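Next up is one chain by itself, shown in structure tokens, the form predicted on its own.
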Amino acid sequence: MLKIVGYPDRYSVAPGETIAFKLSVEEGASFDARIVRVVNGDCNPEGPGLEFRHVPTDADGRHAALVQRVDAGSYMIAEGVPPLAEKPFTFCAFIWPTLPTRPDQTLAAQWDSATQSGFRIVIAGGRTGIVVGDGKGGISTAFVDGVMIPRRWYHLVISLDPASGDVTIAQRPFIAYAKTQDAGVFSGRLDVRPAALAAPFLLAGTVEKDGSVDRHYDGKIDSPTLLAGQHGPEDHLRLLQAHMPQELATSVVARWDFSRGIDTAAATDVGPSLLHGRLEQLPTRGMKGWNWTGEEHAWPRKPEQYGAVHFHHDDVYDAAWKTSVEVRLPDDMPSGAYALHAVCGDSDETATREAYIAFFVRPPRAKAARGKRPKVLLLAPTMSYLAYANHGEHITARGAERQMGRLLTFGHADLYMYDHAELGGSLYDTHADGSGVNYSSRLRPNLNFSPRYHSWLGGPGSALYQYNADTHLFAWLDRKGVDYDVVTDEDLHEDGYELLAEYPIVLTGTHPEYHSTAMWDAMKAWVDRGGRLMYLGANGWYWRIAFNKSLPGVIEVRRAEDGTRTWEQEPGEYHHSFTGEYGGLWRRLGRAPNVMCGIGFIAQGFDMSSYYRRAPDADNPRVGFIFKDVPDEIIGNFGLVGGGAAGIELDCISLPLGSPPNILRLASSDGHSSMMMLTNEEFSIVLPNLGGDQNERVHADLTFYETPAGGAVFGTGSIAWCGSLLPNGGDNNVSRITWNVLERFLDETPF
């Protein structure tokens, strides 16, 4: 098991900037860091090996260690709401509970762990339920009968005065089913009499004696209201309808309106009291509510019946681990791809004593401070990275094997993964209540955007999938001797057309699967004016994401319609809460990769790796330069990942999605499996013959064409291809051909 874990607080960088690490040491009271330069990551011992080259910095040496953990588990808590249980009060909200039959989950709580004391209402084996505690020892529960049923809307009321201990309960669903019996109704004295604390508000979470918070609810919670005095359900309804009786307003404490402030981590209350609360570790908004109709699928348009937030016990947004090493970096620093490097004793074969943390060295911001610039740009697929982090579905999900067409290891990052939940899991993982997680921050471990990890959807020999994929391209480069920067996505979509406009040359990594809108606009318009794109992957400009304008570091998928996906979007939730865009493929958008690169997602399969066979296209002199020295009819039947260079997923050429008519098709992969199918979104009755062995359409093309303002794109359709670039030294017909495309890039002759 690994036994040092971190993050930095930033995947970019520049030169002069300072980025702090935050580490969590399992053994040892101090560990040992230094930055490296990462040159290639890949542990294959059939590969050109490990490097990384040390770059002197004030990190170097020896550092204290501490024992971080994640609280995970998102809540409301509002501070300022008076000590409630000092007179009789109501309780009023709708819920969907997602896990009903969990123990001892917190809706709502006004409660001192350390003491014992306030009221806790509470859901416990699907019932709901009051505890309230004097602070003395004495506790007192109260409960409903009726179980509730999980993903169904229930109405609840729960009503107190502390001086009598008299409570009602009323729980009642909004759909009725003949002999569930998940209403019930309690009316009844507690004989314990609760204390009145002067304490947060919390919604679906409990502060703990360690300050932590826990014992957290899974569901939707809507409309949650305090009153004074004692109600029943109607009065409930009645402050929902557009004129408020006056005798009642009067009664209000608060009225969280979740409908409000969407896009934020803001809870506005509504009420007279202005006791505005803040969600923690991101809840999901944007969630259908109570009285959603089915009429309207976009909450921007009506926000009314989107008053719902759904809380999940593992959601995390910010692990906020103290800093462990802080380093400003020298202010000549290159630009490229760096990690820290940390040891917390004797590591072994497999490093679990040993951790790269990742992060890249982008050009200075101010343009003065850049300097002459290379020709040549490389665009980190960061948001890649972050949708995939902690990708922990092989641990979980059944039949993985059986969609790898082999049997699957496991490393000591899977196991903690599997061990440590708490982190959080990728946009391809589920919660634990099955619902699709929608939002992936970067503030926490991502223990795949590493050097020397191994993924199950590398294919057999280096396993390599996303970050370290990529490092065979920065190998590849350095023994090229090309100079280049590097930006990520998160820069892109902060900077835009700009930060691309001085480089005549982008490279993409292997798989530039989520791009936000201000980052396809972007790349689209760098293109058009004459950029010269090399598309060295494939499932590129997949999915539409969305920042968030006020929480750094995140981003929210949307899986709607269809595509290939592990889960699906609840309808009616197909928008996304950061910015209210339609979510989902951008080819649903009539933006299909296509339209960006010529070449678009057809198939994918994670057993083997296949060829190319050059197509006759590759004789037309608008392309012989590419062909400079490569006579070979087969290209890549060799390479580190899958064992060829066209393989995990592929791209190929649709002029219906938008590839320009002037594409021209250089070589196209053949001998396929039937492990490589073909795409879901690609079909619209299910085919007998979806197999890479039977059907023609499953392959990837390599293509070529010329822009009208003078520039090119040149596409592998295969996240394999880099996968191919380093064997033999370099020499042979994948690194060649990629070679020829760069040098022709870098003459500035118009195409």
Given for the second form:
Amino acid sequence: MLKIVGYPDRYSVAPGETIAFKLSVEEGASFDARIVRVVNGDCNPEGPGLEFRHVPTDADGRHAALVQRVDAGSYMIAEGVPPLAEKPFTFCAFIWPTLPTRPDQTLAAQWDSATQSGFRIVIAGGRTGIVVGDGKGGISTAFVDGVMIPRRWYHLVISLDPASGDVTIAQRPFIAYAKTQDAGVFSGRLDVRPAALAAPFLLAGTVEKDGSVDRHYDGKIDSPTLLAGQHGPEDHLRLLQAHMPQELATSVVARWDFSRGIDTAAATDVGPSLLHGRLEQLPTRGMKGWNWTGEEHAWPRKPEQYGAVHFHHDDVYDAAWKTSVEVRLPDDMPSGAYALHAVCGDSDETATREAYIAFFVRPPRAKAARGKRPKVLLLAPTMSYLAYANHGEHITARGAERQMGRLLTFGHADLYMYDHAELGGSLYDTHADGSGVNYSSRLRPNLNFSPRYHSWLGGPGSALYQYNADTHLFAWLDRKGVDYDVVTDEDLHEDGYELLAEYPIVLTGTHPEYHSTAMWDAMKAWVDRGGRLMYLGANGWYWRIAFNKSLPGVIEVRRAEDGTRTWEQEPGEYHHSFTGEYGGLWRRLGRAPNVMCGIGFIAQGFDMSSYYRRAPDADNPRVGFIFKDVPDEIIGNFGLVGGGAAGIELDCISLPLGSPPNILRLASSDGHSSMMMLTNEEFSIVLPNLGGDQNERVHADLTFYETPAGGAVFGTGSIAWCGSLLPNGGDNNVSRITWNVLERFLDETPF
Amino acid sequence: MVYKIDPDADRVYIEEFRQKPIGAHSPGLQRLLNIMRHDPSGRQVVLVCRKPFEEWVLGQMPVDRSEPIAIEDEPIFTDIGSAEWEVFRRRWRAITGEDINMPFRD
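Having seen the form predicted on its own, could you give me the form predicted together with its partner chain?
First the chain shown before, then all remaining chains and molecules of the complex.
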């Protein structure tokens, strides 16, 4: 188990800037730290071995250790709500519970956990209830009888007269089902009088004695309203009409309208007192409300039907840990991949007391400070790293072994993830209530964004995937003596085309899968204006993501329509809450990966990697430079990721999807097993021959084409390609082909 | 109807798996493995790596994630193929009632 975990306050930092690291250390009062350059993160004895280079900075030395925790769970908090229990009041809302039988969930509360006073409107065992406390030890509760059905809309109205203790609870389903008893009404008298508190009002959580927020609710809440006096369900509905009756309007304490500011964390009170709240830990917005008709699927066009917020007890946006080490990087720090290496003792087979917290150093931001830059730029796919942050399908998707074609391997980090669901999942995981994780934030530990991490779906051998697989490329560039800069996806999103413009060559990582519109536009502009792109992976430019304009460090995905995905977005919820853009595959937006890089996703499989066989286009004089000193028929029948250069996920040419007509197929992979299967957007009716042993379409294409502006694009079509760069000391045909391309791309002669 | 493993008909695939636990399999062995790797109870057998590239033991995830993973002290495997073989033997026994009394490597 890990005894030390942490995260940086950013994934990209410029020389001369300060980066802060936030660590939690389970053992001891201190830890030792230093900054290292990450050369190779793979400790496979069959490979060249781990390699880090110490970079002296002010981070060197011993630092005080803290145990820090993630307070997961989303909620709304509104300050300034008057002490409701001073007078009779009513709480109304529409709710769509997803785990109604979980115990003691908070729908709404004005409660002091230290003194057990105030009121909490709760769901427990599927029933709506109220808990009141007088702060003197007196607690009283009341519940309706009906047990709610998950994922059905209910109208709740709870009114309380604190003086008499009279309480009415109405739980009404929108749709009545025969033989079900999910409606309930309670009308009676509590024997304890609630204390009236000047405490914050919360939805979907309760502030606990230690200041954390717990007892969260899982599900949607729409149109939460507080009224003075005791009212019934009809009054709530009348409030939502275009013309609000005056006698009711004068009763409104607060009406939070979640259809406003969907792209923000603000909870807007449309009542007279402007008791605006804020949503913490990023519950999901842009959700279909109680009144969604299906006539409109885009929330920006009918926001009034998207007034629901989906809360989860396992939502996380910001772990908000205290800084453990802060360091100002030297002004002349070379761009590249780095990590904070933190140690709190000796590691053994039961505990890892060592962590590498990865980050990248980008070129200086100011043009004047940049000086002459190298010709090569590596675009670190940090948004793909973030999409896979704490990827836990091996934990939650029982049966993943069948998809992998081998046992799932758990290392220390995986065991830690298993025990610490509060770290939050990846965009591949589902919340505990089964809904997909739409948001992923870097403001929390990301355990698989780290050198040394072995992925359960990385190819047999080194078992690397995403960041750590990319360290093979870092090591190869280092051995080849290539001078290069690194920028991250987030840098590209923020800076756009200008960030790429001064570099003639861009290298991708092994799996650049997630791109925002700004990222896509910038890269396409650069390619079209003469850029030379080396796409050294596969399944790139696949999913669209959105950034939030006011919340740093978080991305959103909507798993719309189709694509290889582990969960599906509900119909009507295909538009990003952060931007209003239609989400899903770039392919569904007329921008298939083939449009960007010539090839696009065709198959995936995780058992073993295979090899490429030279194709006739390899003899075309246009690509003579690529095969210099490579006469081989078979390419890449070796490798640290699955034993071959063609594996994990594959891309191939498709002219209908946008591959340019001048693209050359230099080689194609061969010999895949039945576990390498066609991706689901590639068939309309279900085929009996999905596997690579029976389907000729299941293969990677090694490709090259020139662009009209004198640039060119080289594509490998395989995530495992970079895993074959290093064997035999880098003296192999995969390495030679890659080098030959890079060498020619460095030559400024137009193609 | 989901295929039901028939020990008499499927015994022929045991040796194929022993020779190559991971990688391309014959359609018959692949069908067998697709069945064997599904546990409707939700209890997932996993490999727990104690020392990277050196030591593994088996573990079992419970149905409820709030329960801990049960990690075995022994046997300790020094290569993943041996662990795959051990799990195959256990599953074969659970499904057919038969023991496979063969080591992973002769």
